[in-house]
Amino acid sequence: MCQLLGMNCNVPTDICFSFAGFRARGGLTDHHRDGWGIAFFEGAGVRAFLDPNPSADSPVAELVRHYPIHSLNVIAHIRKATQGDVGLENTHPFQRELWGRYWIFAHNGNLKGFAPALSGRFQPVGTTDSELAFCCILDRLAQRFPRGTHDTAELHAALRELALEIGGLGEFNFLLSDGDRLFAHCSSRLCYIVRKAPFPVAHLADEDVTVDFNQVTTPRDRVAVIATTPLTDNEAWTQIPPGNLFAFHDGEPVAMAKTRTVAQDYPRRNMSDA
């Protein structure tokens, strides 16, 4: 199982502490050694670092660990290859433009027999089911909302349909962001924590590192961290129930209408018929 990490905040924040523990899962405390990547939204731009080597041994990961890039939305991924060779082109997270802004996507799981019909606007460069799913999602959104949409509920509903449809072919945990909101879909394992005043003293589960967030934050800061499994061993993380799509904004989950992506919500369709 690959490892996912996301961060959504109400003020630009660095992810150095969480990334220190997350990075260790790429070959030190876990066996995911097939590459890693991280993307930071900075205004209208994205700063991305990708490396097909294990994150635990990566000089690039060492740079990121000590480089306090401040961002409202961050997505990171540690890969355990199931489809596609180990290589830079198959390293998550993936990046594309839609509606004049960048989108970032990372996936944990395995989609079997996934062969969607694409319009040609978005095409995968590598050979993973993950990048293909990302292209499919953006392709469908572009067709459904040719001029874009500013209605979060409308976008959330469309993503729920796609999560159900694509997820019917296998495990489909993913993180997706356009720099405004961060969407997190749990197919099997995904959890989150919201840190706000009074801030805790947190200890990493994968590294002997502790931080007192009261020393590095202000009382109005709010940060949501999303991960495959909890990154700290002395905080209460909330499990996202399997089959749910959450939206995070300003450092907390947004209350949407229905979130369950269960089979009875939508009729099953063959992706190749779309």
Contents of the next structure:
2 protein chains.
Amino acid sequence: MCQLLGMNCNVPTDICFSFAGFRARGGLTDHHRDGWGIAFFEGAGVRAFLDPNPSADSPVAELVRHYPIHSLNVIAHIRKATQGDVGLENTHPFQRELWGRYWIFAHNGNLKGFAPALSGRFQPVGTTDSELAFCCILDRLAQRFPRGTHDTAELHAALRELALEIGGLGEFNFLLSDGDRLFAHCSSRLCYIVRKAPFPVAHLADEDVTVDFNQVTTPRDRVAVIATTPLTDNEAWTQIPPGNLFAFHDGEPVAMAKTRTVAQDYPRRNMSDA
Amino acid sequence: MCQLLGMNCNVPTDICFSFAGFRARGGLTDHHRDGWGIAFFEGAGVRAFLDPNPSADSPVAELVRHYPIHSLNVIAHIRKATQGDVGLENTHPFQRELWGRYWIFAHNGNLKGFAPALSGRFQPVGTTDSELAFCCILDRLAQRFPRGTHDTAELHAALRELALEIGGLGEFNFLLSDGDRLFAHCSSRLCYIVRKAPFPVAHLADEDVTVDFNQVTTPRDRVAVIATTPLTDNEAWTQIPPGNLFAFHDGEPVAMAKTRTVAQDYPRRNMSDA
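Please give the corresponding structure for the form predicted together with another copy of the chain, as opposed to the form predicted alone shown earlier.
Complete assembly follows, chain above in first position.
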């Protein structure tokens, strides 16, 4: 079982605190030693750091831990290999371009017998079910919206259908972002927290590190952190109910719908039902 | 004028020595302060480090300088912006996937009035002429070889035609790799050196650093380094004649032909004429 970490914010924010606890799961407090990666959107650009070595003792992870890169959308992954050898080409997150935007994807789970028909426009480089699923998602989006002239509700609905279809083949927790929204699909385990004023003093579950976010934020900042399991042990994290695809924007979930029902969008005011 | 650096080897080799001199040109010994990047192929995978800040004082460059990543094909770039703002989305090298392989591209020069018709399969994320040229190249390759079932001579010939066509609009020095070969096109300035046994004691031109390659290599190693201008001051670098596209494989140029003549491939035995 891999570990996912995502962050979506309303102002560019660094992920150093959360990453400190997350990286410890790559060989220190947990056994995910088969590589790790993290991708930061900065404007339209993406910076990805990938390492097929365990994150707990990676010099690249050490850099990411201490180098504050400010981003609106971040996706990170620590790998416990199920399908595909340990190697850079199988290290998440994966990156492609569609409609003149970069897309980033990371997956936790295992898809059995997944062999979708692909047009050839997006092809896996490695041998994971995860990269294949990512290529399948983009292939279908490109066919459905050839010019990229869709609104966010249409995109969310299309992704929900794809999550439902692919998720029928096994465990399919994933994080996906085009730099605008961060989509989080839960099929078994995925939770999130929204931090906003008054900010908490948070303590990591995996390392003895505490941060008082009031010291490093402004009152209007809002940050959503999404993870496989809670990263802090003194805050209340919200489980995403299995079968749901959440879209995060400006540091909070903006719409949700069950992937197991007919596609429909829920207005933002219903979010208190989550 | 940007700076290009490429490396192609017959065994996975680190680029720490060459990068030490190269990075100094990003704000220390030269004035290219508008970002830098480096991409390493490792197997089928790619690790790219991109930074919109000057390389001379970049923590990421400090990591790359001292962290030996072993690769058969490396492309690096230091930017002096001509078209496109300074920003991550305009930082070279650029990356895309075609035929289930990653492709990496970096450009030195300036293309004027370049507005190719693109199918939409590959679209620029940023606003540089360079990324547009890269998308144009891949778009044309994808149309010409839809299934990727071509041999290396056909690929080389197709790239040579594209280099000729696009290079007609301005300065078009570039490095391009699919992880198998490293293509180097010179329209004005690009040179290379092939290091093999007996290895030299090399001294950087931009920093007072010396390496005796006999201490860090085996007799069968062969490494080609390609750069805008020579990186060492005590070795004989070979200029690539303007108008030529060289393909490097296993640490040496394997074929060459003028982009300004009818497409034809030169057999490997003629390389001593270079």
